[in-house]
Each structure stands twice: as C-alpha cells, then as structure tokens.
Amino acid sequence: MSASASGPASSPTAPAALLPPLPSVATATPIIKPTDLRGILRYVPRFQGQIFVLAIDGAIVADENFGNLLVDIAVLRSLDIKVVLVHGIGHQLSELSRQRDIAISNVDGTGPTDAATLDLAIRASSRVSHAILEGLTQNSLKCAITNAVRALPIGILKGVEQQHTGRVDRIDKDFLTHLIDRDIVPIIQPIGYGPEGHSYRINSDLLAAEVGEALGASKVIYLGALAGLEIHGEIKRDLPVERLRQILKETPGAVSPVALSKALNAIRALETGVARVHLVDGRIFDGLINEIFSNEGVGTLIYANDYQQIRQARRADVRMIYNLTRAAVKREELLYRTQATIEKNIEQFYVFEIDENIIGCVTLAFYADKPQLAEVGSLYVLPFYQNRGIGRKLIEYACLRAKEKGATQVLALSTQSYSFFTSVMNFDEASPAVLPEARLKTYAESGRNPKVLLKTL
C-alpha cells in the first residue's frame, strides 16, 4: 500500500485559501474557557488510547472555522487519542461542476456515478485532502493520504446501473493500524479502489461508519454544516440507537432530510460495534471540544446499548445480592442491609449480569421532598470483574434511569470511593446541606461520615 505522508512544515499555504468560503457560525461565543481545563481533564482517562473516526463534509472543509477544527483535531492527538480522518466532497464537486459546466449523475456517492463525475469526484477529492494535509501540517501533526479502503461496483440497483459507484469491500486495518501506531493521521478519500486498481466513488457517511468498524473505533463523529439531528423539527441531543431505528421505520419523513444519511450511517456503525455517533456542527468554533468534552455537548449524540447486561434486580436475586455485597460490608465500603432490608427496597436494585450470574449491582433511589434528586448507592462489582468498566457502566445506566424519571441531579454519599465518582463519573464533592431533610438524619446518625457527591444531569 503506498501513502503520501507530511510532517511539520514552516509556512503552508492556509487550506481555506484554496476554496470559497460558505456562509460560517465560526463567530458564535466559545463555551469552554480557560478555566473549564480541569472539567475536560476529567474525560482524558476514559479516551486515551481509543480511536476516533471523524468524518468531515467538503462544506465544512470549505467553511472558514476549517483551520480552528484543526486545532482541535491537534487538541485531541496531544491527549493520546487516535484519529483518523475521513472526508467528503460533496460541495467541491458541486463547485467543479459549476465552474466547467459539467453535469453530475450524483453528488453525495449514494446514486449512479458516471464517467464525468467520477473523473471531477477525483479531482475535489484531491483538493479536500490537500488542503486537509496542509492544515494538520500547520498544527505539526504527522499525516498520510491513504489508499486503504478497497472497493467493488455497486452494480445495478432496481434495474439502474451504478456504474463508478462503489461499496467497501475490505478496509486495510493493517495498514491503517500501523500508520495510527506511529502518529500518523491517516486521510481516507471517498474513492475506492478495485482488484485492478479502478477508482470508486462512496458516500462519505457509510465509509466513515466502515472505517469504524474495522479498526474498532469508540467514536464516529460526524462533523456536517448541520446543528445535529433534527426530528420533528426538533434538534435532538441525546438518543438511543433503538428508538432512531424506530423513528426511521415508523416515520421516516420526521428526520431532517440533509441528516438522513448520517442517521442511517450512525445506526450501522453501532450495530457493528461502535459505541457513540456525534452529530457535530463543524462551522461552530471548538464545537468538536465542546461535544467531546463536556456534559452537555453541542451537537446529537447517538449511543448504542452497553447495558444489556444490565436489569432491575428481582425478589430472587436478594440471597445473591446479600452474598454479593457482604465483603464490601465488612470493609465498611458499604452500608450494612439485612437480607429483608433488600427484599424491601428490591425495586432500587439493578443487577449486572454475565451468563446469568450476578457480579455487580447498584441502588437508585428518589426522594418525594425532592423530585428533582435521585441517589445512587451500593455499588459494587465482584474482584474479578473490577477495573473493566463494569462499575462506571452501572452508574451511567443509573443516571440515565434516573434522567428518565424526571431528576435533574444524582447524588452519591461514598467513604472510600469518592475518587470514582470524582475523576471517572464527572460528579463534584457538595455539602451535606443538599441532603434531603430524612437523608440528612440518617446520614448524621450512621457515623459513617462518608463524602457527598452530585452530578447535574
């Protein structure tokens, strides 16, 4: 496989220079300031080392806040995460097509590709990933142009022949690993190539959902000129992959026409075993810091079900439970509760099962005073299991739980703990005062003097 690599060089020529600018939100206020380094920081464990696919439409390649999204894109590798980059060239190939009045069979790959468009998808592409080189050059990251995606003809679809239009047919792992191993960024065009080494043309979206699966990927993020994904109208900012599926097959015309593509993109990429799809604006400045780094996020965040393991515990289960936790009683890591105290409280219990046996468990509790608040507790994951993301999935599937019933903040009361929930789950220490007033009593009375913690959802 041959690449065509850059290192850092002096003085590139600026990548927005070499297309015409689109109309930009580049100057929308900055979310993350100066001081919101310690609340990123609190996210840099759980992404080290992993791989992210952004996929980035030829708008925002065009659009002005280009160069900062480089700047994050440079941002992201000095955390040790992996990036590998994967482009589109739907706007530069309209462009060329106006200015040599050329007609197009297609814009986005996802329709037939005739001879000319092929040969004018070739050239934008080549433009995209120079000037994607040139700006990741700017910011002293290593970077390759690849060749790694092989490709077949897509042939004819209910009786139309698609011609130069390609589906994936092997993504060089190999090759891309080895690239990624060495700080290498790779660039991966929306061109296939062929046994014989004839070019293809693939939508951008599916070959960006490919790439993640191949190469393992815990992030496909999709950076488009579009605000996230809008349904009904309405952006939403969070949603189960489930409930886009259904969404899809039951009123397919309530997803927004111009996110069609990446939302049924999305869904391939967590059924193969992605475990998160972005849906980013890329013409908002630090947008991509913002959705990776913070609760709130700015675009659509599209996740797939970890927590099948996981289900609400039932009157069963209170032998195994009592059993489970005892250890950690006496360790005083726990609060002590009778067997007959869990039987009565067995609907605040959620179980963390593999092949069928219990090996972690956790409580959520609401409070009638006070709606808003719900409490996590008793968690515990056997030995064995520990240290493999078991516990931090058991609260994440609490708190979503708890969003679910209407509460806006979960607290957790910890002893030993506390730096969990501090540095892994994004919860800040608190006083005893935001205690409802009967929690407050029992937490005075158990001596325990345990830390209290909360998390806005």
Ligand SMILES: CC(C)(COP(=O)(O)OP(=O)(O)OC[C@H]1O[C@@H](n2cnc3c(N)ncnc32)[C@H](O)[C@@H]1OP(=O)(O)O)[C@@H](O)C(=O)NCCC(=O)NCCS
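Now that we've seen the form predicted alone, could you pull up the form predicted together with this ligand?
No partner chains or extra molecules come along with it, only the chain itself.
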C-alpha cells in the first residue's frame, strides 16, 4: 500500500467547502448560485454516510476536465459522502503501446493479457494512480493506493488461455472500510494480486461493480467519455434494470458497443445490491455533481426495482382503499371520494402492499387537454407505516409512470402536506393558472383552496 497523507479532509457537511471549481476549459463561467446550493443541500441528509464507488476511465484522467472532477469529489467528501475510486487504464495503455511500439493483446482487460501487455498495464496503472494522487492531494484529500483486490487467473475461456487476465477472488472489505472510516479515499487499480504475489489485469468496469457489492455501496458511478447509455441511437436518461436486461437479451445490438461493458456491469452491480448505477460523461464540467444532485441528471441512471410492493389497483381493492383513506378524509387531509368514484377511477390508483395488505395508495391522472401534465393525488400511508420512505416511493413511482407515459411535469394539490411535496419530493409551489381548464373549475368549486405544487420530470 502506498499512501498520500497531505493534510486533513474537508470538514463534513460544511457548505463553505462548495467553492467555485478550478477554471475549466470545458465551460467559461464556473458559478455556483445560491439556488444550486439549496438544491444540493436537499439531498445531503439522504446521501450522508453512504458509499459511492466512482469508476473513472483512463480517458477521463487524461481529459482537461479531470481537475474539475477532482473538485467535485472533494465536494462529495465535504458533504460526508464516502468515496472509493476505481480507475481504468485503457487510454494510457494504448498510448504506451504506441509510444513504445509494443503490440498489446487486449486493451480493456476483457480478453487475454500477454506478458508484454501486463507489463505496460502495470506502468499505465501507476501513471494513472499517480495523477489521481496528485489531484486529490491538491484538493487536500487523504488517499491510498491499495492491494485490497485479491485476484485469480481467469484461465481458459472457449479454448483460449487468458494468460495474465484475472477475475476478482475477494475484495478486502475490512481494509477498505478501515480507510474510509478514517477519511482516506481508497484508490483501486485495475490490477489484482494473486495469493502468490502475481499481478492480474482486471477490467475496471467489472471491478467497480465488485467493489460496490463488497462495500454495500449505494451508487456505482461510471465516469467515461460517453454522454450516457445509448440505446437504438438515443441516450436514455433513466432506465429500470429489468428493462436493460430485457434489451440486452432481446436486441443486444441496440446498446452502443462502447457502452456495453458498462451496461453489463451495471446490471451485475444492481443484481448484487447496489441501488443505483450512473453513467456520466466525465468530460463535462460539473457533470458528476449535476448527475447526483439534480432531478434531471446529465447522464444515465439505471436503477434497481425499489417498487416491487407497488402495483396498479384492481376493482377488488375498492373497499380497502375507501377504508384506508377514510381517516385522512375526516382530518381533511384528503378529498372525499365515494366508493363508486374510486371504482370508476380505479385504473388511476396504485397501492403499496405489505403481506397482501394495502397500507398506502396514490393516484395518477392525465388530462386530455394537457397531455404533458400529470397529477398525483390521494396520497396516503397508514400512520403505523409512516416515516419509512413509503410515501416517497409512491410519489417517485407515480412520477416514473407519468414520465413513461410522456408527461414532462407532475402536479399535486395539497392542503396540509404541501411541505412533504416541497421539502421531501422537490416540488415547487406554482400558480393555479398551470391547471388545465377543466381542472381549474373543479379546483375552484372544491372550496378547499389547496396549494398547487409542480415538479418537472
């Protein structure tokens, strides 16, 4: 293990650490507005103490935006988000091969690695790790290059000896946790070490997924020279993992070849417990921060199914929904709906089930005269189950459904729980003028005078 100990990490949760980034060649005006800060701080309690694995391609370490990316990493640390860096070396390996006129057997660690390629890979790896050490030092972050990845040779695949290409045998979780707990950022090279001391080349996308699993990371973020995950020529902004799995099974050619390794390893990470995988263009100024701290994001988010317990309501659920919401109607938290009205609009209801009991619900409605707008309503969670994230999941799920159906904005009308929508779900207060004409009429007639809340998807 070699370590750089260059002074203390930034103090946790100090917004003062959100300093303007280094001058960037990628953009002219590096200004963080107070509104951006407020936006970021909304997410802080959610991410504090969590582990994010950042997988940085070699091409990004060589990019002119790398200095800004390091500042973004320092911002994450200052917000008490724990960071582990896994880096690639493809770019540097190709460069060394050209400079020294040595042919390489494989560039990304997915095919056979001959002895000459392994030698260049080790050199490329120390160059990249060194650049990261320098950059983190410049940002007052302590870091350490580790031998936490135990590797074994892959062996023979389809009759081909893979030579010095390895697979992960074991990640030394205790070692990495020990560093993280002491505010030291672990740097993991795409080289693993066999028990006999031999080095093996490992693909860094795969390694990041494995590290994410071992550490129970909440996010793996791939920072490459890609605008996001391109499917059928179009960059997807968010995608459930089942959908990606289905696409890769049915039409594998739909995923652009340059993103394939990241797509496959994203699935691997999500299948082993990582909740979110992002693909972000590491060449974009503020790309990492925007991806993490904004609703829209700038790359692609692939997410595990957090919503298994939510399903569309059926006619048989009408009585249960009616009984469920009765108490909230009495307290004027919800609008009164007869059983007949619930039944008539049953396809708008989604319910949250625990052991086949409905304990929460939400509605999602669309307007013929304003198809880009959807409305969420009748949000209710039984008191015993409140404050466990169920209300948030119901709204997130309704927003995903709305987006899938082509809506660009979601609105909610609320009399008593508007601060749930504004402070927890990032809705903004809006004027009733945003309501479609017919809805404006029922809004006025209800006499409840709810606040109008709007969220852009």
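Everything quoted here is computed from the prediction, not taken from an experiment. Residue numbers count along the first chain shown, from 1. By rigid core we mean the largest C-alpha set that fits within 1.5 Å across both forms.
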property: Is_shifted Val128 between the two forms (CA, 2 Å cut-off, rigid core); result: no
property: Post core alignment: Lys142 C-alpha displaced by 2 Å or more between the two forms; result: no
